[in-house]
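We begin with a single chain expressed as structure tokens, specifically the form predicted on its own.
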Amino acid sequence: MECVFGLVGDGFALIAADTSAVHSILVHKSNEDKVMILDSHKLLGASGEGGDRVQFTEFIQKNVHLYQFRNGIPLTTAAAANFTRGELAIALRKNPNFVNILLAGYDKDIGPSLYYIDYIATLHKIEKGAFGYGSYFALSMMDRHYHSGMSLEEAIDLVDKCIMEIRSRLVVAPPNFVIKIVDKDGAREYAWRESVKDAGVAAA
């Protein structure tokens, strides 16, 4: 029971995710970190089959580094976007993944941007968005109470709302989530939503 959401601030961007590694009726472990920093000034939030999931978003992330030390700079965000938009666009002709994902990031001339990308390679720029089943209470919270310019505080607000929400609604609900940031500063770690903690295996 995956959940992907993020959205636009005032001069930043957010991605949360849960943490729950599923397969089929069992949890493998919940602390599967499904938001990955691409780099300094980029988020990549993914939900999907979890061999595509990692596959995919560590072949994006090696790429757009192979961009960076090939030419000197670094990809904006919309050319991110755009280039895992053609990447699953090939892969849906030949070997499909099955992978969804929000790309977030800073430009600094443009500022914060978010972009939806399905694993039917739909691409477009949003200011809120989510995928996985979490995702019909999410969009609902968001349509309720998200409005453009957001504070940093009040984004917080609406995703501890979201993840509420999922937990108290959703029949099989996640029970950790983490939640990325990217603005002027850069591309990090913000805060860890935690119900459930993994427990450490004894040594035999």
Given for the second form:
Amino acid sequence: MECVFGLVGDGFALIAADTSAVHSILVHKSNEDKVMILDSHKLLGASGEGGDRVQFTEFIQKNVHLYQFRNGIPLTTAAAANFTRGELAIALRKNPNFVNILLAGYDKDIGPSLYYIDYIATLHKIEKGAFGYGSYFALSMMDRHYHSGMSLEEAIDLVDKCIMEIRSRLVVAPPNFVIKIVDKDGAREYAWRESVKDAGVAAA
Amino acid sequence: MSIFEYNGSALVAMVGKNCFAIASDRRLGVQLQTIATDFQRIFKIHDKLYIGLSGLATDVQTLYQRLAFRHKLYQLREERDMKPETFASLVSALLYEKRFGPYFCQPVLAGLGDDNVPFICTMDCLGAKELAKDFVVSGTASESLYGACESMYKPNMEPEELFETISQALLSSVDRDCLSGWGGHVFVV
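Okay, that one was the form predicted on its own. Can I see the form predicted in complex with its partner chain too?
Complete assembly follows, chain above in first position.
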């Protein structure tokens, strides 16, 4: 089952997500990137129904870029989060999107922030959050070990603890995870945690 | 589980002597899981008018945004703040507009009218107003809140005593409700 979780540390925010694309009992691929780099200083980790996830997150990404092109300055993280919530709220009673989102960003004057956006458009600013069956384990591990102002090493250690917990305790645990980070130097991929590599396709 | 119990909430407003108090719990949950313990359910419309919204959190946020918009427009046009009674009618109308696809919220309004006469009222999700002279409650913990308020309330309390009363009523009620709690926000005006 899909898991996305994230936390805010000292001058950075990170999002970790599983990377399996699943259809009923079949795993299509195990290296599907579900954490989108929204713009230079924002990450969007999404979990939910496959088509909705890709379509909605790309829609948000393009609109964030459009704002930057039109106005010459990028959206703040809070503005992007509220825009995303607004789109989900409008769609909710017409053609709902089943996508749960964690939006992490870094603003020069505010620092790092993390927003929880439910599929029914509940928005809340949080320090640590998680979606999916993995959230039962990730949130508990974070409740125990998280404190505000964690260094990057401590935070990655905590993320690894959460991943270990999900892998060992969740019956349909996803094998691989991607970790992405956003700080003053921008949004980028930090690491993969793989325990199963996709078999390569033999050349024809 | 009912859609009103999806996020969990508890709201109470009480009337005192030329003052009012409105209090809410702070939990934001998704059914059995707690997401946050600092969720805001009470919003200021203007200095002497507060609205608390219980029920589905997404509708709480959407409805608050719509109401803040309408009130700001009113302020620009009329160059004054809305009276609590007027605002209550506005909320009621906005909710009834969605009669066959409602916002899953139960608002609690508390304000001071002309001459600082306190005004409280609550509504169901379709906008049926319920004016009261003493206290109004709403949310998943509403049944406990009715009991606690009925026994703890006295008329004409001063602000300090009102604050104590509403806090104790809220805390003891949410302790009996698993979907609300994690502290409280209290506003006394």
